[in-house]
Every structure is written in structure tokens, then in C-alpha cells.
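Presented as C-alpha cells, the chain that follows is alone, the form predicted together with the partner chain.
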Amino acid sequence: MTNYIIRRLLLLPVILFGVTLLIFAMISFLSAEQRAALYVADVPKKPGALEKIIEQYGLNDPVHEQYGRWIKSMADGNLGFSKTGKQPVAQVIRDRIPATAELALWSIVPILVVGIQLGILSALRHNQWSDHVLRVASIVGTSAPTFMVGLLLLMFFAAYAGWLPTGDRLTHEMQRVVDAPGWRSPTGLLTVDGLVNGRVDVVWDALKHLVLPVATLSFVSWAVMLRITRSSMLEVLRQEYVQTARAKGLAERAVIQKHARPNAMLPVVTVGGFQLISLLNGAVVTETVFNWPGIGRSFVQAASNLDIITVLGLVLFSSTLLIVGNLAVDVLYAWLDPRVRLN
């Protein structure tokens, strides 16, 4: 397994190189004027200004030279300039990450808890009616489009009942509190920062804004957890050590909790890890429906305004996160499973 991890680490730069090549190939579709946004915030309207920039940054040079220049510029932390964000793309990412992270971290909790509990229940009641009901429900969950679920939740709980806000992270009044000077923001997560600053009203307001997007994300993702837990648990329950535990007269509760469940959790941990990574990559649809100021919404805004440099910058960021995150989850898996670790 160590060999495997080492091989993966060695391949990491290769894959990253491939990703940059593919992204650069997409950049090459753009006109020189659009590509100028990689290096300068704005092309002045003066005649001849564009030609000067093309000359200065070699935007019509041979492709490999342009690629080299682009990589060098990225190594300096420059991902280009966002027209829709009116700031550098790297800054867009820094500004938007807290919102996305807060949504992801709050969503992963119900996804894991509900998915795992129901998955275990489903496995223990294998082929009984509750198992069938849960399975059909999970299939329905994976079949419903996220945007429809989000819009329906908005329709009932926000627009109709008026219990919850229709979007954003805070109401205007609370936003002013947060924007005021003196607001300490160590994490950027409003629910945590609110506590740090001793403003329970901000925390409460942020939580109210979180309910519907979290519900939407959970609704479309818990089914995956349920299915992986169920099949993993069914697999484990057939193992001989479980039969041994039963044979030696252990209570069924103890068999499940001590012998079956911990072993069934291995694949669950990794799938849960992937879920978290994909949530951190920005829930594009959910953030758009709920006007949530995260990475995903910036991405969609940029895409619909043809601000392709921003789109590609964000995609590069997300892919890197995905590659590194996947590796981290795999290492975690290897470390958790003694069969793999000691091999």
C-alpha cells in the first residue's frame, strides 16, 4: 500500500500537468482580447491599446511559449482577472470560499448522520418493508433534479409560509453588523464568527439562512450514503466473524455495535470524504437557487456572462482540490484499514 501511495504521489504532478494542458487548450479557443484578462484587469478603450498588450504579453506567440508564460504567472498566484467579480480570480476564490465551506460543513452532518443511520437500518431489516421503502425513497432522492428540490423548498417554506429567508447568507441588518469595522472574522464562517463576537443574533440569522440550502443538498446526497452503508453492512453481516460472535452467544446489539458496524464503516468513511470534497467544490446548483455567495455561484455568474477566464480559473482550483482531496481520502482509507496499513 505504501508503494501505491508513493506511486500516486509521483503521479500527482503528472495529472496536474495534464489538467493545466486541458485548461490551456480551452483557453486557446478564446480570442487574444479575451486572453488578455489572464494578465491585465482591463484593456483600455484607446486605439492601439489592445495591440500593445498583445505585444507585451506575447498573446500571439507560439502556443508552447504562451503556455510557459501562463504557468509562470500562475506560480506567482495570478489566475487572471475576473470581469464579473471586478477583482483577481484568486481574490474571488479567497472571498467566496468561506460561504461555500460553511454550507458544505453544515450539509455534511445531516448527510452522514441520516444516510448512515438509515443505511444500517435498511441492512438490518434486509428485504423487509422498511428496507424496500428506504430503497425506493433513496432512488427517488437520486432522481430528483437539485434545482427542482431547491425551488420547491423555497416555494413552501420561504415564499408561502414565510418561515425562512429566500436566499443570501444574512438579512441586510445582520449583514451591516458583519460588515462594520471591529467585526472579528477568524474563520469567515458566520455561525462560528458570530459566537466569537458574542452575537447570538447573527448566528441565529445565519442558521435560518442555512436551513433550506442544507436541506436541498442533504436531500440529493443522503441517498448515496444510505446505499453505500447498506451494501457495506450487508456484506459485513455475512462475514464469519459476525457468525462467530453470534455463536458465542453475544446479544444481537453487541454483535452489531462491536463487530459489524465498525467494519462496515470503512467504505462509508471514504465515500463521505468524497461527498465533502465535492461539496467544497461548490454546490453550483444549490448556491445559484439560494443566491448563496459561494464559489459555485461565482462560477455560474461568470459562465452566464461569458467571463471565461474566471470560469477556467475556478475550474482549475476545483480540480486541484479534487485531486489532492481524493489522495487525502485514499491515504485516510489506507490508514484506517489495518489490512491495508499493515500490508
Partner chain sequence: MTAGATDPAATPSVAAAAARAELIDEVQSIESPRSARRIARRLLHNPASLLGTVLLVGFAAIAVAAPLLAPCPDDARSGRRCRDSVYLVPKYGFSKEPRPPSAEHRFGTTTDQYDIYYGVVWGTRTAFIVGIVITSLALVIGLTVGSISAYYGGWIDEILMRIVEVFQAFPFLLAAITLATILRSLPQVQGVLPAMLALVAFGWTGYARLIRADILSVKQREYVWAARSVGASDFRIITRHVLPNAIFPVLVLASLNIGTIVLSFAALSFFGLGVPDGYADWGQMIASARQRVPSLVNDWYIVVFPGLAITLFSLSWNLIGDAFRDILDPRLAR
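Just so it is clear, the model here is predicted, and its values are computed rather than measured. Residue numbers count along the first chain shown, from 1. Definition used throughout: the rigid core is the maximal C-alpha set that superposes within 1.5 Å between two forms. First, how it differs from the form predicted on its own.
- Here V300 does not count as shifted, since its C-alpha moves by less than 2 Å between the two forms after the core is aligned.
- Annotation: Cα of T288 displaced by less than 2 Å between the two forms, core superposition.
- Core-superposed comparison between the two forms: the CA of L321 stays below a 2 Å shift.
Next, report the structure of the form predicted on its own; the form predicted together with the partner chain has already been given.
Partners and other molecules omitted; one chain follows.
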């Protein structure tokens, strides 16, 4: 296991190097003023000011020298200045991560629980009416556009019934409580920080704002988990060791829980891990529909305003998160299945 982890860790810098090369290649196509925004918040409009900045930061130097300076700048946490957010890109990411993380963590629970349980149920009742119903539901779930699901939920539960808020993370009243001096924010997750500060009303308000975006993401994603779990479970149930366990007289519940289910979960772990990584990278459509102040909405705002520096900074962040998350999923898969690390 240790050797497998070491091999995967040795590949990490190589992949990151390739990603940085690709992003730097895209930066090289920018104009001098746009590239200068990586180093200064605002390019002066005075005659000759831009030329001085270009000379100061060596923007006309050989490509390898510019790449070295850019890598050093990235290592120092300088991703450039966001014209959309009116602050450094690194600060934009730090400010938006908690909102995206809270939405992702609350969404992944129903995605995994509902998707896996329904997938197992569908496999155990193969070709029965309940299996057919679940298969149709999974097709609807994977086919339904995210924006359509979100808008329908908004129209019925928020606009028509008025049971739930239409967007944002908090009401204005609760937001003033959070912004007030003395509020402790160790995690940035409102449902957690509210408990830390002893404000159950903030927690309740945050939960109400989470319901619709979590339901949207869950409806779209649980269908994928159902189909993967169902296929994996059906394959495992046909294996000889399952048939042998049944032939020995084991109860069907014991066969499913001790023999079939653990082995069927291996592909599910991979898919679930990648779904969580995708959510942490920002659910672009859902965050936009519900005005959720996360990474995905920041990406849309930057792209709409042609804020290329912010877009590239967010792409670098998302790529790094995807690579690290992929490594974590591979290690977890190898820990669950010894055959993987022996290959």
C-alpha cells in the first residue's frame, strides 16, 4: 500500500506541471494589459505607464523566464487581481469556498444515501415492477436539466407556496447577525458556525436556504449513483462466491450484507468521490439559479464580464482540486481493493 501511494504521489507534480503549462499557454495569448493584471490591481492610464509595467515584470522576456516568474507568483498565492470581485483572485476563492463546501457536503449525503439504497433495492428486485419504476426515475433524473429542476422547485416551493426562501445563504436579518462584530467564523459553514456561536436561529435560517439547492443537486445526481450501484450489485450477485454462500445455507440478508454489498461498493466509491470533487469545484448552474455565493457563481460572473484573469485563477484552483481529489479516490480504492495496488 505504501509503495502504491508513493507512486501516485510521484505522478502528482508531473500532472500539476502539465496543467500549469496549459494555463500559462492560455495566458500567453492575452494582451499585455491583461497579463499585467496578474501583477497589479489596476493598470494606470498615463502614457508610458503600461510599458513600464511590462518592463518591470519582464512581460517581453523569453517564455521560460516568464513561466518561472508566474510559477513563483502562484506559489506565493498571487493569482492576479479580480476585476469582478474587486479583490485578489486568491481572496475571491477563500471567500467563496465555504459557501460551495457547505452546499457540497449537505448535498453529498442524500446523493449517496438515496442513490445507493435505491440502487441496491433495484438490483435485488431485478425485472420486477419496482425495478422498472426506479430505472425510469433514474433516466428522468439523469436527463432533466439542472436549471429546469431548480427553477421548478423555486416556482413551487418559494414563489407559489412561499415555504422556502428563493436564494442566498441567509435572510438580510440573519446576515446582519453574521456580519456583526464578535461573530466567530472558524469554518465559514453557517450551519456549523451558528452552533459555535450559540445561534440556533442562524442555523435554522441557513438550513432553510440549503433545502432547494441541495434538493436540486440531489435529484440530478442520485440517479447516477442508482444506476452505478444497480449495475455493480447485479454483477456481484452473479459471482460464484455469492452463489456458494447461498448454497451453504446462509440467510439471504447475510449474503447481501456480508458478501454482495461490500464488493458492489467499489465502483460506487469512485463515482461518489468524483461527484463530491465536482460539487466542491462549484455547482455552476445550481449556484447561479439560487444566487448562491460560491465558486461556481464566481466563475459565471467572471466569464460574463470577460474577467479572464479571474477565470484562469479559478480554472487553476479547480484543476488542482480535481488532481488532488483524484489521488485521494485512487488511494481509497486501493485500500478497499488490494488487487488495484498490486497491478
